[in-house]
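The form predicted on its own is given below as one chain in C-alpha cells.
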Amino acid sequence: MDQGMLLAGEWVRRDRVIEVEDPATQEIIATVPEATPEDATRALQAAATAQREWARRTAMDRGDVLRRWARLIEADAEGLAGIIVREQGKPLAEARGEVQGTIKFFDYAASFDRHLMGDVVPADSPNEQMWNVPSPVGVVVAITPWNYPAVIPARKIAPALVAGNALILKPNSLTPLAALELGRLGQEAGVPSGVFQVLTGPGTTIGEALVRDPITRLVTFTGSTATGKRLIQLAAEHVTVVSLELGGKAPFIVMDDADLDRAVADAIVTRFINCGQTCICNERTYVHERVAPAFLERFVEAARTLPVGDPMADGTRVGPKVSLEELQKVEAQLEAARSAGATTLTGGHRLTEGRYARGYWMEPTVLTDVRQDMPIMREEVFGPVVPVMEFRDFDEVIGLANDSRYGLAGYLYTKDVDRVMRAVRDLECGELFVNRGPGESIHGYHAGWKESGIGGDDGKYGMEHYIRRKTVYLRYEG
C-alpha cells in the first residue's frame, strides 16, 4: 500500500519513500513519503495561516469537531486496532485498549470547550479592570514514538486543537500508519485544512526542521532522553517552549507485607505489556528479602508461561519487538548484564524456530544476582527483560529507587499506610502507583521528574501547555 501524508489539506506523495514493516512477519505492509525540509516549511506556513482562523472560532465549535472526530474513531475502532497491530506488533487486545484510550482523549479534551477560563482580577486604580485571558500558543509540533502510535498522538492533538492551536504531527517512521488514519478521520470530522497535518520522515531531517523554525511556538515530544536533550538545544534558538516526556526506569517495590498474588500479577503486566516497550514499565523489581523466595518462584513461573506469538491471535500476551534494531539493543543489554554477573532465571534468548522464524521475537526474561551499579539497573531497557533485586528495609529501598537519573513512574506494594505516605513524600517520580499496575487516567497528569522530562500531558495541568495568558488592563471614564 502506497500511503500519502497529510500536508496543507492534501494527501501528498514523494518519490522517496519509507517502508513500513510488520514486526511479526517482516512483511512490508506499506510505504509512506519521506518528507523534505521544503515540505516542513510548507506545512508550517499552512498551519500558521489556518491557526488564526481556527482560534477565532468559538471553543464550543472546536469541541464539536473533536467530538465528531471521536465518533469516527469509534466507528473505525477495529480497523485502527488492526493497523496498530500490524505496524507495531502489540497483541490485538492491547491495540483495542489503545484505540479506546484514543477516543477518551478526544472526548475529554472536547469537554474543555467550556472550561478554557481566565480571570477578572482587582485593579490597582479606580476606573480600571484587569483580565487574564487564555490564548492559544499558535503552531504546535508534536513528535511521537512508535510504542503507542495512536494514543500518544491523541493526547497531544486533542488538547492542542480545542485550545485553538494548529498542530503538525511527526510520527515515528516505524509506525506512521495509525497517525495517518487519524488524519483521514480528522478531515472527515471537519478539521480545517492546515489545522492538523501529518508529515512522515526521519526525525533528524523533518523533525529538526519543524523544531528549528520560528513559526513553531511549542514542541511536545515523547521519546528518548537523548533526543529530548537535542530538541531543547534546537528549540532554544527561538525560545520555543518544549514539553518533554522522556525515558523511565520505574522501580517496582514489593514490601514484606504485600499481597503477593496481586504483586506478582501486576509485576508481570507492568513489565511485559507491549513486549516491555512502555515508558512506565516495571524496569527494576525490588523485593523485600523476607518474601523474595516466594515472590520469585511465582513470578518466574508466570513469566515462563506467558503466551508469546501472533499478536492477532486470541490469548497472545507478548508480541514481537518492533524492529530488528530494537531487538538487538535489548540483546546487547542482556549480554552485558550476564557478563557482569547477572543470572538468568527464565528466558534470555531470541526466538527463531518454527513460528518465530520470521519476525523479532524475544523470550520474557527474569534476571537475579544484579547490583545497583549494573547498567541493567540504571539504563532504560525497552524490552521483555526485568532484573530482580532484594532489599532489607524501607529506607534502603527508597534510596535505591531514587538512585536513578530518571523519575517517571514508581510502584509500591504494601498494606502499611505509613510507608505509603512516606513514599508519596520521598519517591522522586512523576507518577506513583500503589497496590496497582500501570495505566494513567485521562484527567491525571503524566509528567516526568529529573531526566524523564519537563512539562507533561493530560488533565488540566497538561492543558496549560497549550495556552498562554494575556493580561489586559482596561481604563474607562468613571
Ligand code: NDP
Given for the second form:
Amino acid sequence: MDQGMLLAGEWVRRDRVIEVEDPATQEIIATVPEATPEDATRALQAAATAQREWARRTAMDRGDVLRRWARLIEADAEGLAGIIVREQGKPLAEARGEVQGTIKFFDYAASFDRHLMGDVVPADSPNEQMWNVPSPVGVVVAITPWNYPAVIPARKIAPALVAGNALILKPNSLTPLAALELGRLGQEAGVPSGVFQVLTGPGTTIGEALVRDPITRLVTFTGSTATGKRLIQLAAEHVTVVSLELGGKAPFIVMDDADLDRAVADAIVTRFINCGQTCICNERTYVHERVAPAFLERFVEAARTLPVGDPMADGTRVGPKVSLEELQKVEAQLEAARSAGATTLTGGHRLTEGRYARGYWMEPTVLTDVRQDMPIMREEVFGPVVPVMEFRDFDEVIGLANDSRYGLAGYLYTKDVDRVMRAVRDLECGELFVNRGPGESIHGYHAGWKESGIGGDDGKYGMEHYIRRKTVYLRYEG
Ligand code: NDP
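We have the form predicted on its own; now please give the form predicted in complex with the ligand.
After this comes the whole thing, all chains and molecules, with the earlier chain placed first.
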C-alpha cells in the first residue's frame, strides 16, 4: 500500500518513500512519503494560518471536534489495533488497550473545553483590573517514537488542539501508519485543514527542519534522551519551548515483607509488556536478600513460560522486537553484560528457528550476578531482558535506585507504610507505583526527572504546556 501524508489538508505523495515493515514477518506492508524540508515549510505556514482561525472558535466547538474524532476512532478500533500490531509488533490485546487509551485521551482533553481557566487578580491601584488570560501557544510540533504509535501522538494532539493550537505530527519512520490513520479520522471528524498534519520522514532531516523553524513555538517530543538533547540545542536558536519525555531505567524494588505473588506477576508484566519496549518498564529488579531465592524461582519460571509468538494470535504475551537494528542493540547489551560477569537464568538468545525464522524475536531473559556499575544496570534496555540484584536494607536500595541519570518511573513492593512514605519523599522519579504494576491514568502527570525529561504530558499539569498565559492590566475611569 502506497500511502500519502497529510499536508495542508491534502494527502500528498513523494517520489522518495520509506518502507514500513511488519516485524513479525519482515513483510513490507506499506510505503509512506519521505517529506522534504520544503514540505516542512509548507506545513508550518499552513499550520500558522489555520491556527489563527481555530483559536478564534470557542473551546466548546473545538471540544466537539475532538469528541467526534474519538467516536470515529471508537468505530475504527479494530482497524487501528490491527495497524498497530502490524507495524509495531505488540500483541493484539495490548494494541486494543492502546486504542482505548487513545480514545480516552481525546475525550479527556475535550472535557477541558469548559475548563481552560484564567484568573482575575486583585489590582494594585484603584480603577484597575488585572487578568491572567490563557492563550494557545500557536504552532506545535510533535515528534513521537515507535513503541506506542497511536496513544503517544494522541496524548499530545488532543490537549494541543482543544487549547487552540495547530499541531504537526512527525511519527517515527518505523511506525507511521497509526498516525496517518488518526489523520484520516481527524479529517472525517471535521478538523480544519492545516490544524492537524502528519509529515513522514527521517527525524534528522524533516524533524530538524520543523524544530528549527521560528514558526514552531512548542516542540513536544517523546523519544530517546540523545535525541531530546539534540532538540534542546536546536530549539535554543529561537527560544522555542520544549516538552520532552525521554528514556528511563525504572527500578523495581521488592522488600522482604512484599506480597511475593503480586510482586512476581507485576515484575513480569512491567518488564515484558510490549516486548520490553516501554519507557517505564522494570529495567532493574532489586530484591531483598531474604526473599530473593523465592522471588527468583517464581520470576524465572514465569519468564521462561511466557508465550512468545504471532502478535495477532490469542494468548501471545511477547511479540517481536520492532526492528532488526533494535534487536541487535539489545543483543549487544546482553553480550556486554555476560562478558562483565552476568549469569543468564533463563533466555538469553535470539529466536530464529521454525516459526521464528522470519521476524525479530528474542527470548524473555533474566540475568543475575550483576553489579550496579555494569552498563546493564545503567543504560536503558528497550527489550525483554532484566537484571536482578539483591540488596540488604531499605536505605541501600533507595541509594541504588537513585544512582541513575534517569528518573522516569519507580516501583516499590512493601506493606510498611513508613517505607512507602520515605520512598515518596526520597525516590527521584516522576512516577512512583506502589504495590502496583504500570498503567498510567489520563489525568496523572507523565513527566521524567533528571535526564528523563523536561515538562511532560497528561492531566491538568500536562495541559499547561499547551497554553501561554498573558497578564492584562486594565485601567478604567472611576
Ligand atoms: P528516537 O529518539 O530515536 O526517535 C524518536 C523520534 O525522534 C522519531 O520520530 C525520530 O524520527 C525522531 N528524531 C530522531 N532524531 C531526530 C532529530 N535529530 N531531530 C528531530 N527528530 C528526530 O526514539 P525511539 O523512537 O527509538 O523511541 C525509543 C525511546 O523513546 C526510548 O529511549 C524510550 O525510553 C523513549 N520513550 C520515552 C517515553 C516517555 O514518555 N518518557 C515513552 C516512550 C518512549 P525517525 O526515527 O523517523 O528518524
